[in-house]
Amino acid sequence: MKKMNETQLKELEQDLDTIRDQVIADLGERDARYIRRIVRLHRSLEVGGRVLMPFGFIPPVFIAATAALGISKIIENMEIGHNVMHGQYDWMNDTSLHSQTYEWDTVCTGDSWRRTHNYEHHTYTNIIGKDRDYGYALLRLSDDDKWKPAHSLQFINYVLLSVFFQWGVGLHELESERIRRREISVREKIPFLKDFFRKGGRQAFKDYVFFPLVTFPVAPVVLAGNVGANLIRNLWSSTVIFCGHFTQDAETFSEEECEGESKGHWYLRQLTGSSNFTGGKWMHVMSGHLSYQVEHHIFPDLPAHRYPEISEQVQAVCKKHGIPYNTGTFARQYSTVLKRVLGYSLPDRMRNRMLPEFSSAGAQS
């Protein structure tokens, strides 16, 4: 991570503070247009999608429901839960928007995601020990974690991982790494598995019991054409957040240099240990513009929608101040995800050898 005094972080938390007192300042009508449309789109499209799904014996028609309804999993979780479950649009004072009663379409219930990704990941994200977003507790990611021979098979967890990924995050705040390790103990555990098993059977029950059982005769298509839909959205989820946190440039840290930090502080490990991938209008609205995760993790609170705009002021100040903005394609910024969980799997010296980039020496840790 860069090196910057204090009236230099100084001087970087009150750039970062401006552009943010901007945008609250101007948040209004177009910002609540904005945010329930999208709520309208995924509505129609989770309706289609279902209206469509027993019709499914026709391929085309299959397709098409399928696709609908991934489609809508994938932007009611990134465009509208995750985002509003951040507090984007509290100020709406709309009790369906509201950050602190939302519940969103997926096994994680929305105060575990609020506990773990809302406090812990974004309080200390890529701290190494205290970001167990990191990694999951399933990848070896940095030279933090001594390479043992199970971290060969681990591209076999990461697509676990990616397949399973709303179990995954589901189970989070399980912390089954501590409860190995003996740290705690899973009667610990009970209120949280309490609710973990109670919403996750409702999701279970709704999407592969009561929908194809309402559609009897067609049941296994129904049932296949909602096994896909789940499919798809964890897929891209799990592929967004991972572009957004594992990449090449992206930077982690201790908990020794990260010790009594300041705003300004904060700030440049929010610029340093993010990474952003570009495209177009629907590929941002797809990813709930995570495809701007700097912009995200320096601002979670402001509409997510707003970041497209505010990105090269970001960038201009990222600039004066000599700080890395780590940006490139989807697909550059997801090879070099690949390269990192594969490299990692490796002994250090093979690891080294074959990909230099990720060497002891280049690698940023």
Contents of the next structure:
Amino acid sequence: MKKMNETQLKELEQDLDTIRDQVIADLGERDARYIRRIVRLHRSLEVGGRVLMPFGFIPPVFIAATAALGISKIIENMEIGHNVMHGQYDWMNDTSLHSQTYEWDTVCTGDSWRRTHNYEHHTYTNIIGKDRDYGYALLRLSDDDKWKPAHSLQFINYVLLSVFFQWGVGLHELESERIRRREISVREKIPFLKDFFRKGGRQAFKDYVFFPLVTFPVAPVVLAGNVGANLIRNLWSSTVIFCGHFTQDAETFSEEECEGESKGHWYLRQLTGSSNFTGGKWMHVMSGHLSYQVEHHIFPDLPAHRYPEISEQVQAVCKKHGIPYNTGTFARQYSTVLKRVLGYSLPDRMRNRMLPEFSSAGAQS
Amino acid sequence: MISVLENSPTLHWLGRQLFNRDDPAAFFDPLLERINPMWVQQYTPAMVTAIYNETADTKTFVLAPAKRWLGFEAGQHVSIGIDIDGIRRNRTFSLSSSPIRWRTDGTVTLTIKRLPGGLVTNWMHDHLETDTVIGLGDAFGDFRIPSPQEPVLYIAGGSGITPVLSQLETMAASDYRAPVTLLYFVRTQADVIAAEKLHALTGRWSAFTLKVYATSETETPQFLSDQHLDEVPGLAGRRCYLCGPKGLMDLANDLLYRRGISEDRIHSTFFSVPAANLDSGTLGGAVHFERSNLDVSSEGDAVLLEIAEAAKLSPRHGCRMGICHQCSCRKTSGTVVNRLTGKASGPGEETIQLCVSVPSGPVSIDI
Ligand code: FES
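Rather than the form predicted on its own that you just supplied, could I have the structure of the form predicted in complex with the partner chain?
Next comes the full complex, this chain leading.
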């Protein structure tokens, strides 16, 4: 991480706070209209997808219905659920858009997400050993983990994690790696597991039992379409999320360097630990504006559709302080994620030879 | 139609499985709202059908609530929800029309005075238009007409007349025979709300006596005094209803009390949270907001909702006066005192209402 002294950090903090205050002062009708429009879009797509699905025995209809349902789930999870649960729309005082009560269309319960994501990941972003989102305790993505032969197969894990992403996220709080290491017992996790099975059961019931059953004669078609929609959502959202922190230049941090950190230091860590990707308007909506991961990490509770508007200001602040602003095309960022996953599956010597950009002397702090 | 869902446990269960929410019908709200805003399920919609001026700073809004609204009794209040600049604001007002009117033509009225600096009242005066749909809560409050009939004395001030109007109309329509007297205090004669209606009542309802006193038309202000009470025949046998500014209510309470009218025969209605006598010595302490990982200290003069808002949090809330339970959340440790009842909570984990709870020592809240 770039070294900055306390005075510089203070100045960084003030610069970013100014941007934040401007947006907060300006929140109102426009933001309410935006999120309501997106909610309406989600409802239309979901209702449309569900209604069309039984007619999926006609191939083009099957594709349209699956796509509609898949996209509806993406929009609900990314632009609505994720952002609402960050408290981005709490100021509207609308019960259906409030962070503490929102429950989204995925296996992970809202409560579990609020603990593991809002609190842990956003507080300890990219601190190895504290941010369990870094590699999801499944992948080796930095030198901080010692290489073991099992890591050489991690690309398989990566693919499985993407395919079953909603279940992976849902089980995140189980901390299975700590149970394996006997640091905690399964018993402590019983309340969590109860919630997990209730919510997971509900999601599976809806997509894999209820809707196929009510359309009985075409049940296999509806089942296939629903599986497809969930798969589309899983692959897309995992990819977007991996692009947020696992790209080549996204930095990682040690617990020591973040001990007792100031707000300015926290800002710096969020700026250097996150990465954006560029794209068209719909690319941003479909990623819940996590394409602006940098802006999201410094201002997690500002309405996400504001990130594009403030991005230039944030870049200017980065430039002023000599902090790298990590962005690139989706293809470029994603390819570096794949390289990182593959690179760290190799023993260090081999990686240094084949992917020198990931060597310890390179981007890693 | 869709509200059938609410009533069947099986359908309700199913709705929850399918839509992950306690009010499954409201899943369709964003679409229903487009088709017909009166079909919204999340709250009871009510359409503004007419607006007319009462005085220079008071208007009456006529509302037609959706069919499923549960109705009310004369003298009760409702909380309404209005979106102002993207923010849903909830406020409580008393209904000024009689329940008979609601049963006959399905409308109710709110008579609302501009409050100086009041965000919602001024917005309603300046921007609320007919055909707009607003949210309406269930009616509440125990300011009710005596049954069986008894002689009644109303002492009202300014816009405090609204629940009284509802009661008078209801009594007149139901042929209330016992004597009813209204002492109505206004600043000037021009400030009399619903003047026509009141005078019409005196004409057609013989048990009713109306006395209007303008407090600020003469050199020295005219306030409620023993003289006014002397003019009320059979005062000792009357049930008394007070509604108006705090000064008037305190004065009335005091005068009636000194005439030996027992407390249980005096009914007052409030629009703000009545603060129970709290022993300020034990109030205040460190507040920890768990999910947001924030620590603040409190002096014991503010409720947790205000403390949280001052710390830039936005907890869910509605009425801000302990009625709607929108602000309920988990307290994980510490003791809080309920401002309405004056009672202290237990020390452990329990659900509390943020808008009426004052910390008493260190507390942790799950927001
Ligand atoms: S906001 Fe209504 S009870 Fe607290």
